[in-house]
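Have a look below at one chain only, the form predicted alone, in structure tokens format.
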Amino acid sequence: MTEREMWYWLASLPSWSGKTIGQALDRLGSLEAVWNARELPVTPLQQEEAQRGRREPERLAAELEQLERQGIRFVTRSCPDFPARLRRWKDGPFFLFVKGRLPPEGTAAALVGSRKCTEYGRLQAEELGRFLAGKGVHVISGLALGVDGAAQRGALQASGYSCAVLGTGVDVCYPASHRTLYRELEARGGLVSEYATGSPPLPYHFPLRNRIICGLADVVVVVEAGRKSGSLITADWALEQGKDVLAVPGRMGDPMSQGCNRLIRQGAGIVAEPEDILEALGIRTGKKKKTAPELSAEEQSIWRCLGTEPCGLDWICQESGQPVSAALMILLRLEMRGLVRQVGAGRYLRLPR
């Protein structure tokens, strides 16, 4: 029985969480001593699914060889590709299974937010991670509706590199909407997951695949969280590990900017602009101050109408006194000059600059 396997049989064991792996470790001392036990300190159902794994030893080895057929490795942390930042962490993962790459040797950000996102959060992680990116720097988040998705496809734009931490078995493609972007963070990026293959999206699951999302990480960006987002779990692990916490600030009242806000509060830094990230991760930026648009009179009757929430056509032409047909036109110019976005039948938002 080689070290790799008994380490599988330990990650095929549906209700062994990495928590209990980890005491059976601390009480017996070693990975083999966890192995021969006949008695393990955990319960009776974890006991007889430790059993059952060790009946047929040569169903682990044959499984590994499926698995690589398959396109998924299965990592420890004493191989030498298992990734530095988790190796040297305490509470981090004792095995990966991977689809694609692991993160490589570089700087890295985790971008995540909430799923249920306004269309300037999306815009701004889609943003961030395309600027982020094209800096060299990896993007790290969760595949997630919303704000994940949409800075993982960012980065990917820019042909960096982005990683995907699963709260399901790395097989499983959750959410299903996210195929296409699976596909090409199977490609062009790396899936990660603890869990074996075939695990459902369980709830439990995902507050514990934040910690590894933020254990990729140099800094973990906050783009839009509600009250209760997700990510704010992501930047409690990340104080945890002490590492820093910058988020985006929202509008006053908005109820997808308060957990950002309450975090701006509590001592997170704030990101005003893209290169407040680079700062965070000790990138010289030497950035430039950046100009408003030229535009014309006709343009700017347009622009100041505009704002980081859809405006729709008509209250558009209302507050501009522009008719229908011109304000169509000056959008349009507009849009194919990258400073206008349309979001949907007659809505329009002004993009970040």
The other form holds:
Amino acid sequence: MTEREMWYWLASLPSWSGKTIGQALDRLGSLEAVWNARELPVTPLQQEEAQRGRREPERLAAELEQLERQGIRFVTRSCPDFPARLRRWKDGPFFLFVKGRLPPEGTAAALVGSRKCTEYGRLQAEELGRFLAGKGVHVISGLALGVDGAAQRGALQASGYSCAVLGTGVDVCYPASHRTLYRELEARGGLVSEYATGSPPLPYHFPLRNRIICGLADVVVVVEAGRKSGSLITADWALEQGKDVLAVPGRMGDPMSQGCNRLIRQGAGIVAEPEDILEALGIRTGKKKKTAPELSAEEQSIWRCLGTEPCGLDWICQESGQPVSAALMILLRLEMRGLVRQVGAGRYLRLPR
Amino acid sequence: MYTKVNSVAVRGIQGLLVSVEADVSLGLPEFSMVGFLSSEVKEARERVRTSLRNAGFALAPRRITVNLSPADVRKEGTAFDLAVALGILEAYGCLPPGCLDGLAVMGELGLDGGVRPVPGILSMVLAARQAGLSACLVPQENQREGSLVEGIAVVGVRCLSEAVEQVRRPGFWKGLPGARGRQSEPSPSYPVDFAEVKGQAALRRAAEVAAAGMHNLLLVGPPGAGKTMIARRLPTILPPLTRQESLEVTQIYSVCGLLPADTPLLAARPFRSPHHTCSAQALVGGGRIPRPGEISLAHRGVLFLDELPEFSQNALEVLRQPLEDRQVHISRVHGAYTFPADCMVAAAMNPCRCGYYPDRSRCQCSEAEVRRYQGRVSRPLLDRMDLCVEAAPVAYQDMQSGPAGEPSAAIRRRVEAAWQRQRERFSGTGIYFNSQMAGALLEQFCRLGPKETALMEQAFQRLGLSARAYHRILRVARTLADLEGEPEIRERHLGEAAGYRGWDTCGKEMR
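Can you return the structure of this protein in the form predicted in complex with its partner chain rather than the form predicted alone?
Everything in the complex follows now, all chains and molecules, and the chain you saw is the first one.
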């Protein structure tokens, strides 16, 4: 019985959380002891499950081989390529299932936020992902809908490295609509999970996977979070691990930004511009001066009334004094220059620059 | 003795000449009717027998046989009663022989001998004229409707005895007031007007463009944003119906029994707004005996589908073919039916279940829910919507004190001019509107200059347009140019048209 197989045995027990494993190891002293122990310091259900796995040691080896064939690596703390950031830390995972590459050496930032985000949050996440990846910072996130997915997509667009920590088995794409992103991360980034292959997205998996997201990063950036967003849990983990938390500020009273604003009040750093994240990571930047886009008078009249919130065509026409036909033409030009974007059936917003 | 009277059956919306043959002979007294009859036609036996007696004809007991020919076409409706009664009277010798020649007789009988109105008179009279008959005897209530047809006399009767009195005089229809042909054209009047729409510049513009090219229009927006209000007013900015179009529309309504008693000729463009629980058959037509559906009732007008995603999948999918062909084909064991269905479709939908997406401070739907909601409308149907606009809620100031909008009549004048240009352009091609352009015609009439080509190329790449979206933009741009009276499509037309593609980008944004 190799040590690797014994770790895999623990990994394949669905009722054994990282905490249970940690306690058993503490109590019994070593992995070897846990494997051989007749009585485990766990609940009867967990005991029975462990017993069942122990009875067929040859199956563990076969399953490990099967994983290799599927292109899934099983790395434990004793493996040389286990992320150094997680190894040092007591509450960190003991093992990881990996598809693609594990985060290489270098600075990393976690970009997290609501699944149910506004168009503004999505755009900012994408933009921050792109910006950080462009500066060589790895983007760690959770593949979720909304902010997470947008940030990782942005990072991949800038040909950077991005790693998704999953709350399911590493071979499960959840949400299913992120299939394309999942495949791209497998090819050009990494997918990581501490849950055995095939694990379903159980609600209690996610707060725990957030601790790994935070563990893999040097700094946590909350892009958009409501009052009860799960990304606030990631921020809590960051504080526990002694990592910096930054938040993208929202408008006063905006329910979709309550979480972020509260973090700022509690002392989180503020992301007023993307460079602020680099600063928190200790990367020096020569701040470049932003130039306003060159616009004709007509374009200016439309550009002026657009904001980061999508606004309707009627409102744009009224504010700018342009007739509908002219306004649509100008908006198309601005859209093709990458300055605005149409969302929904006829709303427009300014793209972050 | 044997006699023959002409009557007309309605199949679909077409009239079909039917000969009602009656034979009275010695034998056991019996009254039998044959000729592939539905039960309401068979019941004519009882109605005719009783009404003849109550009209004062004491007929000796004889063997009466009535045949409706052609005997292999199923006969429906109650319009044969009067013809059967007159045929029997002639066969008994109560009428001068040959007095019913050259006449088509339609009408339902009451037991009191009264003649009741029947649906579909217009189609019947048209068929009678086509068959070369010289006059029609119809129920008095249907007389005005029947006399819309030129070149045939239409005489109304109130009861069986009046009908007998009339036919006893040879050539009775000559010189009757009903025989005079054309009546004065009624002008359309609508209870609503665009002047009542305040603000809503984007919606108004889209409505005008849609009307000018008969483009299908999709309105997306939160509840209470005025989607229905705009759609209701669409018929008011369409040019008035021509006489030929009026007749087509009236014919459909007449067959369905929906023609108001006081307006024999429909002058207003139809506006149909079926409820979203409507079945596929009710929408495009159908049933055991096929009847026109909502899309045919909206012929030459507007079919408004409110709450588009709430319609059953099936109902929406069957709309696709009629939208392409502008006709509905229905096949049954006993024959195929064709109904006209040339209408403009205006559809309204909320962007999500609660209606407020993408306003995240009010919309509580998850992304999956939004996508599921929008996914209920199939891509092929969305592809047939040339224009898509978002309806924004009206601001309070606009509602309270905003100036009245431009009245329908003014918009209609611009639309009429655009229609005229399209008529000239498309004469001889078999189509009438820009929205109907496809393939070769699109290439022929939407040729772009170098600047315009460059713009479209850039837009195609930057915005990730599909080929279908590209064609939609071209069609709408052509209409925009027509509205301006511009012979060529310019950049500004393409730019505006691209602004109405709307929905195409939505799916992409919401990955």
